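Presented below, as structure tokens, is a lone chain in the form predicted alone.
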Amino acid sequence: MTLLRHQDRVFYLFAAPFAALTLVFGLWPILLSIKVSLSESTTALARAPRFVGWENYATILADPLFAASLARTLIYTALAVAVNVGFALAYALLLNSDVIGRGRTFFKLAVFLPVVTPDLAGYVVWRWLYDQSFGALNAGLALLHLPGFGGIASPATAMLAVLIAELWHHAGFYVVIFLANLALCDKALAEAAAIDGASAWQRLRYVILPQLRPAILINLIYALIQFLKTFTVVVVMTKGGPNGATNFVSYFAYRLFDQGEYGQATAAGTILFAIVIGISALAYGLAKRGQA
């Protein structure tokens, strides 16, 4: 009992600094932003703000631009989660196979280096690649006598262009999680299934994927949170354009804040925060129910 009490004290001693940081830099700003969202914009940052209740929320929810940005955010999130997690799963399975051989280390570095590349630097390069006048992408397509890619200059392709840039930047993180889970999988089960005559697809579906459920769950939830609050790539590459094609909720709120509409901006941010929590909790509940 004495040893257990000592271990508990050591645990709390090490956990206390992180708990304090979470409260100061996590929970406290959230509470302050909710307070601002209930205040009149002109007094929201004053010591004695004038509270207007749910007025800012009503204004935001009645704004067609917010409704459009929310729909755009949800569509983009669904596409980005499916593409990123699907690509990462296929890439990790390929790395875990014997197909690549000695080049495995190179391909691991190739997919993970973008994760540790600063967002700003990476997206500036992508903006240059997409440039219609001197971008490398369209120059290469012209050399191959292929049609040009609209990139971030066309409303029809802007979301796709942003999605490709974010796939480059984030997919490596999901690959690492899948690889870690694959290292823990019981290879004897796959070998036994192969001996029993199971095809490669059957081994993947009935032996490998069930063992990857924890990694799939983690990646799905993290990706949902990541892409629902997509912001940096929009600021650097598109500024919400062209013609609002990439004006997601996070950037919509940023523009309001930049215009001095602090109450409405934080109201939009709070709505997005609630959506992130709600969708993540729903995905977690459905995934856990599927494992039961």
Second form
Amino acid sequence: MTLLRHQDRVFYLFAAPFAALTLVFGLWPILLSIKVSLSESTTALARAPRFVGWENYATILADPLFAASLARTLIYTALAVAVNVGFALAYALLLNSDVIGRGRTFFKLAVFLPVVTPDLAGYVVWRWLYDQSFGALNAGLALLHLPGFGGIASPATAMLAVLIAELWHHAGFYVVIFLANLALCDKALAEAAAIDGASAWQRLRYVILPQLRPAILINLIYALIQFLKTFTVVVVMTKGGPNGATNFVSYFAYRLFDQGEYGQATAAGTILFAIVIGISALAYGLAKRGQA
Amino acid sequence: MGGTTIRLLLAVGMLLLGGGARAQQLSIWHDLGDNGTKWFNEAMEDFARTHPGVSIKPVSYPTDQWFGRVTAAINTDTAPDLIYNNYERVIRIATQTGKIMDLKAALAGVPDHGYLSDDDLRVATYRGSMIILPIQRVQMAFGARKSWMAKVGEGFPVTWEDTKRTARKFQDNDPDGNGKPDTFGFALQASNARSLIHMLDLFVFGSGLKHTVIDPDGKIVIDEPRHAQVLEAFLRIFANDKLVPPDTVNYAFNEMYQVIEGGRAGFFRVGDWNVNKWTKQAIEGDFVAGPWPKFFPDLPNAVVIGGMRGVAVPENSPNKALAVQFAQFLLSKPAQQISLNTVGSAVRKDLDTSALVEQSKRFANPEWNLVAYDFPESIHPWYSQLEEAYYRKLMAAIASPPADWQAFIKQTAEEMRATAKTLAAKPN
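The structure above corresponds to the form predicted alone; please give the structure of the form predicted in complex with the partner chain next.
Shown next: the complete complex, the earlier chain at its head.
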């Protein structure tokens, strides 16, 4: 009992600095932001802000641009999560299989290097790749006599172009999580299923995927949070355009902040925060229930 | 007792002297980059001759960050002593903070300020308060690549037809001679409301018209025949004629400058503040500046005066009195001369222009026709919201060009009338 209390003390001792940092740099800014969202913009940052209750929220929620931005964010998140996690799962399974022989290290590096590349630099290069006048992508397509890709210059393709750039940047992280989980999987189970006559698809569906549930859960939740907050790629590549096609909620709030509309900007940010928390909790709950 | 009193008086005297000689540093936040910093440092050298111990710390922010930083600083009582920018940006600061000092008394204290016209002072005044001391007039000319014009056998364009024809040649005739189809007619920007309207303003005012969206009486002018003609020509550059890089829809100032300085466009905006840099670096003098294209035979085309740039003093400036003195000093002849030499513009007309590069002289002693912006922000406080709504319509039209531009313009004008009515009815 005494030993346990001692262990507790040690735990709390080690955890305390991180808890303090979380409080100061995590929780406090969130609370401050919520306070600003309840204040009039012109006084929001002053010593004595004028509180306006839910007025900023009402303004934001009545703004059709915000509604469009929110809908766009949710659609993009759904697509980006599915594409990123799906691609990463397939890539990790391939890396873990015998299909790829000696090239395994190269392919691991190829998918992980973008993760450690500064996002700003990566997205600038993508912007150039997509450029309609000198971009390598369309030059390549022209060589192959294929029609050009509108990239970030066309409202019809801008979201897809952003998604591809983000896939390049983030997928490696999800692959690593899947690979770590695959390393822990019991290979004997798959072998036994093969001996019992299970097809490759059946082994994947009934033997491997259930064992990958922890990695799928982590990746899904992380990707949800990541893509709901999509921001840097928009600032660097599209500035919310063209014609609002990539004006996601984070960038919408940033533009308001940039115009000095602090109350509305933080209200939009707080709504996004609530959505992120809500969807993540829901996804976590559903996944946990599935495990039970 | 007498000795104690004398010692006390001496001590007080020493303290006062010490206080008088105490070093003071003024901070000023601007967006003019190295040239602006050089200007303020040199002006302070002059100012310090009569104000020993005073120094200045100029800080330059990219234009799109300047607004946010200044607003936040003023609202959190960490304001710089002075801010410097275009009048319209200072209006936004004044609106967002309510803490920009009225400089009417400061201007009254400047001897001999007759070189500031009524128009100059009107621009500097917002809701009855003089929010900036106007230090520089902003001139924006139409620029063309000299070598490209020679290559395609064209001169500096006068009419819109000349301009379009030459722009097409810039695009099709490989004027940079690199064998690649990588050149464009115009360098413009269209990533947000300010970007697009700013570009449209240049064509509208440059053609000799007086308003872009709304007149001082609140009448929407978009669909008046001449306005509609310029607007259609402008939108067609993007949507039908495709005389800009396709990525222009994502361009702000930075990207537009990259296109200009990277030698990818033949026609572009030349601000008086660009001339020094573009003469010595980047374009290396390979440009000619002149009036914007002429649309109407009976209306003279012009170089556009885009308002005034000036200094403002936040109410919570840490060294307010000294900041006002420095602001006043910036209108003195020596400081104005430094402004002209370093940044390329000023407001006084009695300055020596002999040391300026040739293109700068054309701005300093303009022989071209000048037309000023209409400054709707200072008349209609809700103008920025109207502008935002108007921009969204234009962006949508650029993305999906209508078959009949004139019908689109008519419909947009009606919508803007409804929007303006709603905005005007809202309490401030």
